[in-house]
Amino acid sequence: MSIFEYNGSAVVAMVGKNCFAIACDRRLGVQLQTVATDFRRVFKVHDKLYIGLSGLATDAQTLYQKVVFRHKLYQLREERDMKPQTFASLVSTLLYEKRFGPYFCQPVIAGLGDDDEPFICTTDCLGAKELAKDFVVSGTASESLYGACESMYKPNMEPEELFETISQALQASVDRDCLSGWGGYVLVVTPTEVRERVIKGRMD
């Protein structure tokens, strides 16, 4: 079993009309044994920027602490929040620095940039960025997430429709992966508000 699959995970981000959604499952396992059913993989950087970290849970929490530290230093120096594109480069650099003993994480970054333009991207554990205009996925359920998102996604969705689409895609995908699941957290971010919901799923 790959070290990336040790805890199990599913993270997905999707773009809508001047908004984005980012979602993750709630299971924390040790291989096939479930340890917790309320584990968070999506973290807030600032009001319009979120990061989801799939992979090894301990490395995910360490990496989150490091990026928050770097972002706070940036805020002190620049007196403004970091743009999503800048933050993606920061995460990429942070991962590449440790390329000979990497963090076993695959980050998903989602944020609203200038003119509330949604930005999403993902990187591998060495910091190689992959940008997308529609959706990005990561984790042990990524293969089924690709299929579900390809079939369900359509451009310029309003926040409520985007929530419905990303929730259905996440639920359909984690049902096909025994290492992730147990419901999910979904965040829908618009220029004016952040809606966070917990969705229930199969408890097996």
Contents of the next structure:
Amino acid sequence: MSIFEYNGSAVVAMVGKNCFAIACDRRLGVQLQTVATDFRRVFKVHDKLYIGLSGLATDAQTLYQKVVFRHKLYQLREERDMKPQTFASLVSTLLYEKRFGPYFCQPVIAGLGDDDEPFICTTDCLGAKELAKDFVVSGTASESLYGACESMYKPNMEPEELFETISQALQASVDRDCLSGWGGYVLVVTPTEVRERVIKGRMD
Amino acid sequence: MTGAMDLPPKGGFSYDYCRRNAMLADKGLKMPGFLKTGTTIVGLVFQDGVVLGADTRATEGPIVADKNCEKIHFMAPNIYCCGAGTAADTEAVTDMVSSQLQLHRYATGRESRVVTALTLLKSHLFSYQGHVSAALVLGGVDVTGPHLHTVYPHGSTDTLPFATMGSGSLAAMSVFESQYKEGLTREEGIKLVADAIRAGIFNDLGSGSNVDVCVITKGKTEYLRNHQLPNPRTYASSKGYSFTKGQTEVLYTKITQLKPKVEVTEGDAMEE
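Same protein, different form: I have the form predicted on its own, so give me the form predicted in complex with the partner chain.
Zooming out: every chain and molecule, the one shown earlier first.
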């Protein structure tokens, strides 16, 4: 079994029209046993920037704390929030520093940049950035997520339609993965509001 | 005072987690795969300069992670570098040498030379004994003329009139060996590079998607991103999937309004 499959996870982010959505599953497991069904994988960095961390849960939490620490220092020095592109470079550097003993984590970064332009990106566990204009996925269900998102995604979706699409893609993919699922947590962010929703899924 | 949350370190690699990861590996938990750029990267020297080419597929094991990634990295305004191998290593090593070249330009007041970039790359890669897995095709034009080099992960280099690297290198080299000649014109050079990359895209499983080309001549560099798109997506239906609103079952919703941040404009100086 791979270290990535120890806890099980699924994270996906999609770009819509002047908005983005980021979603994750809610299961926390220890190999094949489920330990929690309300585990948070998507965290807020600032109002318009979120990071989802799949992979080993302990490394995800540590990496999140380090990243929030660096962002708070940045806020104190620069007196403003970090842009998503800068944040992606920060995460990439933090991961590459540990090139020969890496964090077992695959972050998904989603935010609204200048002029509220949506930005999404994912990196592998070493920090190689992968920018995308449509969707990014990570976690044990990533292969199914690639397929589901590839077929269900349409460009320039409104927030409500984007919510439906990302939820259906997430549900469809985690249903084909034993290690993730047990519901979903979806965040849709527009320049004026943030909607967090917990969606009902198969509990098996 | 906990030592875990220290200030950002001065740079270089940190080996804190090696022991922990080795312990996990002993317990039977295998290391995850890294993003590799399966790749076909090529370069050739033509009469006025250098043409570099690359495909745009990034793989994670057998899965395509990125269908349109950028493998031609900027080093200096007159020097570009294509990278194959572990994606994080090629990006980090080219970014690092690019910054070092910029500092060198400030110190010397001159345009960077390709051999400078070459020496910086090979000494970094050699000191990590091949563990930084980056195979590069470096090309550029400086005061001494056009240059093309290949750099291997262990730090050895070759200087060549035409070069290919990556999993698709054999497919691309077959095109070069049959059609390369000295004194190619710009159009012939671009066409030959595009043909070589297409050979890699269609015959090598680790390479795919589109062709990126970069033409460097004395005083001018043209980066032709997505110069050719031989693999368009034709199967998607024009209607796509449409989901009716309310199709997903929601357990609870929380809406947070985002307040516009208060802008601090120029204030008056305090009265003395």
